[in-house]
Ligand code: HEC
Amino acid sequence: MKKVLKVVLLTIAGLVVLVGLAAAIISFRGIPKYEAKKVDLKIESTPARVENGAKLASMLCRSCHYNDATHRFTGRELTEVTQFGKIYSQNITNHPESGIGKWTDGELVSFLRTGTKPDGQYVPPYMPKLAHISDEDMSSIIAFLRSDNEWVKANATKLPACNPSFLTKFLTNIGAFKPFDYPEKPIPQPDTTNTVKHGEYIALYQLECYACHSKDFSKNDYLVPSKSAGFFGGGNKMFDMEGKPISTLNITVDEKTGIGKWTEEEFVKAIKFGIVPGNQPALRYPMNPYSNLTDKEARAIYAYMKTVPKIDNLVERKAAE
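Now give the single chain's structure, the form predicted in complex with the ligand.
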């Protein structure tokens, strides 16, 4: 008996040492590096692209990169994701040293699609990637980043580098978070004459509504979004500006627990202005109003949502504390 106990104790001690060692290695190693996909392209800037890019950036980049003090995309500390560490979205103005003035178009596209910077540094999901946005929309974003728009005019502000938490280091080291593959084929524009297809493109590949509105970021299928756990059924735990928990809501057309009773007008008003039916407070961060969507685009999302299978999942909308 005594011998067995000794073996058990020794095994436990061994495991403790191993786990400690693994933790020390992960801590020291930090976020793993990857080889950045080399992309050779030069994007032509046209007024239409800059305009479309500004609209997309207002919905896809502004919430993290805009700085209230500089009125430019000089970045800020992301206080809403402290569990992932001390995270600073960086300066992405055209400044050659502090910003992205020296990045090539190919480096930008490669990073925005995969999440790996030119030097191999991988950025975990505290910055979303645009793995499936159309090539034309991607070109618009690059044209905008290079433009003389106020938001991206060179500014020398420099932010500290991110200091990821052990949790982030752990999740990236076990491969729970890792870069996306660079697309093998060109990604065409959606057919905007087909309302449902157009809405599907916006909700899944352009603004990625499902990524927040499904069950859990880690259970999303970014290749085949409809295979994500609890697809559009809400309940994904996120954080508000103060870092307090806030759940995403069920936006399937389930009559009891989703938005099945909403009219098209109510839906458009909710996503463009954050105003919801009934006597309810306006939608809060991180659900930023998509005020730059056209009514046609907002309606297209609604038409698509009607084709998504209903999920019976009640998520209580808690009032802000």
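Numbering follows the first chain given and starts at 1. Note that the rigid core is defined as the largest set of C-alphas that superpose within 1.5 Å between two forms. Keep in mind the model is a prediction, meaning the values are calculated, not measured. Compared with the form predicted on its own:
Annotation: Cα of P164 displaced by at least 2 Å between the two forms, core superposition.
Instead of the form predicted in complex with the ligand shown above, give the structure for the form predicted on its own, please.
The text that comes after this line covers the one chain and nothing more.
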């Protein structure tokens, strides 16, 4: 009996040592690097593309990259996703050293599609990847980033390097978080005459609303969004500007715990202006109102949300202190 106990204890000790060694290796190694996809591409800049790109950037880029001190896209600390570590968004102004001034159009598109920078550095899901956005919308974003808009004018501000958490390092090393494949085929614009499909494109591929409004970042399926755990059912833990935890809302059309009783007009007011029906607290950071959406686009999202399976998941909301 003593022999058996000794073997068991030695086995457990061995496993503990192996786990500790693996953890040390992961912690030391950090986030793996990958070979960036080479894309030979030159985007034609037109006034229409710059205008559309500015609209998209206001919804996709501004909340993370805008710095109140510089009034430009020089980056900031992302206090709302502290589960990923001490994370800073990148300076994406046209500065040649601190920003993306030296990046080619192809390098920008490759990075935005896959998540891998030209030097091989991979950026985990705290930065959304535009893997499914249309080629035309992508071209608009690039045209905007190259424009003389105040947000992206060259600025030398340089923030500290990110210090990812062990969880982030672990998930990137086991392949749970990894670069997306570059699209093999052109991605067309959505059919805007099909209201539901148009709304699906905006909610899933343009704004990626499900990424925050599902159960957990680590359980999202960014290639097939509908397979994400708790798809649009809310509960994903994020943080406000002061570092206080705040869970995302259930925005499925469940009548008791979601938005099933909201009218189309109430949904439009919520998504565009942060005004929630009844006496509930207004929407607040990290959810930013998408005031640049047209009413048609907001209604299209509502039409799509009505097709998403209901989830019974009550997320308590508290008034801001």
